[in-house]
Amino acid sequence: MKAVVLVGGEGTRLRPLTKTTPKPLLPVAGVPLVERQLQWLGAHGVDEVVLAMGYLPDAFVEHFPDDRFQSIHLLYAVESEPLGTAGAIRFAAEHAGFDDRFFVCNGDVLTTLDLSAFVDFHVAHEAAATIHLSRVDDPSALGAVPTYPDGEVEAFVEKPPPGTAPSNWINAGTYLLERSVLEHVPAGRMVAIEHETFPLLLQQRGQVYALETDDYWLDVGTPQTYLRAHADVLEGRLGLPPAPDARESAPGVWVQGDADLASEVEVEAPVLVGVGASVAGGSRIERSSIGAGAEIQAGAVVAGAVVHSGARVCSGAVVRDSILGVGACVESDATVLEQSIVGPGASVPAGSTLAGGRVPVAASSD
């Protein structure tokens, strides 16, 4: 099987992390998001993936210098201008010479969807397109996808007012498409598959079906969901260990390689401490992911946070429910709270407080 993974977005809601790194290459518990997706695809027999790229495409080529990830051959389709989701899918599939059905997934989705069952559903219904649906409490900010009893899609209802949605099932961003679907995508212009292509296919019955599942699913697009992705992975919702080379030093406490987690550290699981990271005695770590080579000094508190590689939390500092970029520093007795993001190489001055804010990328890191 083959797949297109849409990785061309700029990830603006996660700025400044995405100023220098595309969102799919940001780590989730020490493993880049796109690698978690490729691992999932490969486990279901996908052996060729086209990365549909637009933003910082060289970063992907540099990350996969052999054009491979495990057993998967990687191809790159770089848009010269934004083409939208459907336009990007057509461009990528034609670039790779796809001549049969193929998967599509958004580059910011984590899921445990059983793709083999997804294929069986698609084939049984002789669908042109099959969409994975996930259930949410409130689809008003996203859009609902009501279906007929046999799973055929009835309509796409964009952002219904609260309490009016005809369904709590939403488009979860994974598709299985027949090659013929591309004939409905105009070439050379921006086309959104959700707003144009799928509704066009609905004009003829029996073309678009949807599989509703309660498999794990998360759209990793905001500071809140990025933090949640780490928490979910550390809790084992995608399977354990949370990273391929992590070992459990205590229940729910995972360390990689030569990570130095002092015995005097107060720990509330789950926690991941990356290769070469140092967590000093007298500090406290709660439900957090500590990246490779990061440093947590004595007296610091890191709670519900993501600390990227090489970042430093100095003595007496507190980082809670926030994200520190690569090489960032929270100086002594500073406090970072409320889904703040400290950009790569940036610093939070000693004794200051950052609540719900963002510190731009340091000039030397731009």
The other form holds:
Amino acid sequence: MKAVVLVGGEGTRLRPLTKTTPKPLLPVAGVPLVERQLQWLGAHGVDEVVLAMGYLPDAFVEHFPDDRFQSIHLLYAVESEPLGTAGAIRFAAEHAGFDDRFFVCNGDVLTTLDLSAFVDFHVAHEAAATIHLSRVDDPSALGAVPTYPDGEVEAFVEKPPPGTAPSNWINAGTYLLERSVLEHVPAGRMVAIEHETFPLLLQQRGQVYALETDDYWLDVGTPQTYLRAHADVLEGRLGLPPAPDARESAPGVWVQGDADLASEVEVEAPVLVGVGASVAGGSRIERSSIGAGAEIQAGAVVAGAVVHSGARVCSGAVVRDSILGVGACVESDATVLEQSIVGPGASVPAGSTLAGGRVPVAASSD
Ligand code: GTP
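What about the form predicted together with ligand GTP, after the form predicted alone?
Next comes the full complex, and the chain you just saw is listed first.
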């Protein structure tokens, strides 16, 4: 089977991390998000994927120099201007010459959806388009997708006021499309599949179906969900080990390669310490992911945090529920908390506090 993976968005909600790295290439517990997706697609027999790109396309080409990921052949479709989700799907599918049904995935989704069951459902209903739905407690900030008893989509209800949603099932960003769907996407302009194409298809009955599942699902779009993605991966919700080369040195304590986790470190699992990272004795690490070559000095506390490769947490500093970009530095006795993001190469001055803030990318990393 073939797939289009949408990776062209700017990922504005995760700036400044996405200033230099597109969101799908950001690591989730040491493995780029798009690799986790390709792994999942490959496990379900997908052998050809077009990356629908727009923002920072060279980063993807450089990341996959052989145009392959494991058994998957990769193709690249670069939009000269953003075409929206449907426009990008049409452009990518035509670029790759897809002539049969294909999967589409938003490039920021982590899920364990069984794609084989998804195909069976689509075929059994003779659908033109099938949408994966996931259940949320409150769809008011998103869009609810009520269905008829046989699974046909009844409507798309955008941002229903709290308490009025006709369904708690939302569009989970994985689709199976017949090629004929592309005929409903006007060429050469922005078209959003969720706002324009699917509602258009609904005008004729029997076209759009949806499969509701309770599989693991997360949209990794915000600092909060990016942090949660790490926690979920480290807890094994997508399978263990969290990264292919990680070994478990104690229950829930994962280390990679020559990572140096001193024996006097206070650890609250789960944690992942990447290749070449050093965590000094007298520091405390709780439920965090420490990237390759990162340094946690004595007396530092890192809790519920994501520390990207080469970042440094100096002595006496505290990083809680926050993200440090590649090569970022939290100087001695500084405090970073409440879903702050310290941009790649940026520093938080000694003794200062950053609460819910963002430090831009350092000029030299720009
Ligand atoms: P935010 O800017 O933080 O909203 O993130 P985003 O840019 O990823 O946007 P959003 O989460 O709404 O996009 C959902 C998916 O569609 C993501 O995987 C995006 O990369 C992708 N996407 C959005 N717009 C385009 C587009 O115009 N072209 C392509 N190729 N992909 C897109």
